[in-house]
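Below, in structure tokens: the form predicted alone, a single chain.
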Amino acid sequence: MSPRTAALKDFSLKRGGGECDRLQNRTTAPAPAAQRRPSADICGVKVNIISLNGLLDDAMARVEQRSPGYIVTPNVDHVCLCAKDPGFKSAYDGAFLSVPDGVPLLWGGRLLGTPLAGRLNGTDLVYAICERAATEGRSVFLLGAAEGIPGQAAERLRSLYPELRIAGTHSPPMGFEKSAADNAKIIALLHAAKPDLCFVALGSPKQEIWMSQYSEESLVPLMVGIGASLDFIAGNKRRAPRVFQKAGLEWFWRLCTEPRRLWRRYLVDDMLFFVLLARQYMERFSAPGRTPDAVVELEGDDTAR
């Protein structure tokens, strides 16, 4: 059992155990806006075909509806985790929107004949959503990262968008997910702050499972899982240069900056993605006459709705 799988199973012990089983059996009705968005199946993970402007429109509509939900940002690592862990996959399935963070997912969409609209990286989403929130008078809450980082990120965002309302920030202690008292404190903070949106920077798989369990209880209209984005915004970590991002090599940049922590994830665990993609391609196009172009034509009517 890998350390990440063990951590995921530990998370399920909270509130008497069985959390992953509960998530797997839980069904969440998608919001009307999400139902209208077409999606592609990339290695068993639903990824919405949506532009940045479309996402911003749907996010603000969700805030207006005051109906709690959350957004996930799948990358290669998340796809592999979904394939290996039903609890994580269930948390993913309950998301309001699922948008591609990793460039390899764009490659996969094109290979499978269901091209995605473009990459929507978590850090870029924070900037774009905050800019939109500032113009519409919406408030945001920053949850996660190490002590002091959320406050630094908040100052950076205020400097960029002076009209942005920061409802609050909080850095949970290590192991908080196993503590009923710590989770109750977070929910109490969110109830008191009443933010319109909450950026959750806890890392995967923790942030997706936490949002799946607590998004409704928090009463926050929209949560967005953003991984290490607060560290990048605060300047605690340096993001990959734009050329690496466009080439789909942001993972390589992160590997070079944190080799001891990330080598196994990128060089061993995530190789499963290419196995899954090859298998899906063979299954989809093994029938005579089935080509990527044919799939686009067959699915065109659905994605146009």
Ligand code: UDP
The other form holds:
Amino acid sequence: MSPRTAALKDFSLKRGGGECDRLQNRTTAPAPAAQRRPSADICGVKVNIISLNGLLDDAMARVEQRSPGYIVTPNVDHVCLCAKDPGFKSAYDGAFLSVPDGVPLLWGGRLLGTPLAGRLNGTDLVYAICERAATEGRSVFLLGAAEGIPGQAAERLRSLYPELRIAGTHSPPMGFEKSAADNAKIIALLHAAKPDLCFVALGSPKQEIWMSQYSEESLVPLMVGIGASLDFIAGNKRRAPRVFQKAGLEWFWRLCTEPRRLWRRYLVDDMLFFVLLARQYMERFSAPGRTPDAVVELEGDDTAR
Ligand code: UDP
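Given the form predicted alone, corresponding form predicted in complex with the ligand:
Now the complete complex, all chains and molecules, led by this one.
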């Protein structure tokens, strides 16, 4: 078992099964708007086919409804984790929207005959959502990353969107997920701040499992899992240049900047994605007469339900 999977197992077991199930079940009802959004199945993970404007509309509608939910931003790493870990997959399945953070998912969608609408990267989403939140008078809370980073990210966002209401920031200590007191503190902070949206920057699988367990209890209408985005926004880490992002090589940039931490993730664990994709392609197109065009038609009917 890899150290990440072991850590996830530990986290999944933190709450007794009954309570965890209860919390997860309470967060699985999708909003009507998101139900209408078509989706593609990429290696067993549901990915919505949605534009940035569509996502912003659905996000703000969700905030208006005041019914807690969360958005996940799948990349190759998340797809592999979903295949290996039922706890993570279940957290993923509870999301109200799932939007492609990683360019390889776009390749997968095209290969499988279910093209996605485009990449909606976590960091770009923070900027876009904050811009919309500022114009609609909605407030945001920044949760996660190392001490000082959420505050710096808040300053940067405030300088970009002066009307943006920052309801609060918090950097939980390392290992907080195993501490009932630390989790209670986060929930108390969120109850006091009453944000409309909360960006959760705890990395995967922690942030998705945390959102699935605490989204409802937090009473925050919408949470978004954003990985290392607060580091990028604060200027603590440098994001890959556009040319890398467009070519689907952001992972390579990150590997070069943090080789010790990320080599195993990108060069070993994530290879499973290509195996899963090849298997799904074979299953989908091995029947005579099934071409990508035929699949688009079939899935178009299915998602229109
Ligand atoms: N992080 C955190 N608490 C934790 C683990 C991680 O706040 O217990 C933060 C970490 O400081 C970083 C982000 O979560 O800002 C995770 O970054 P990573 O590169 O793993 O995320 P990715 O974008 O690859 O999902």
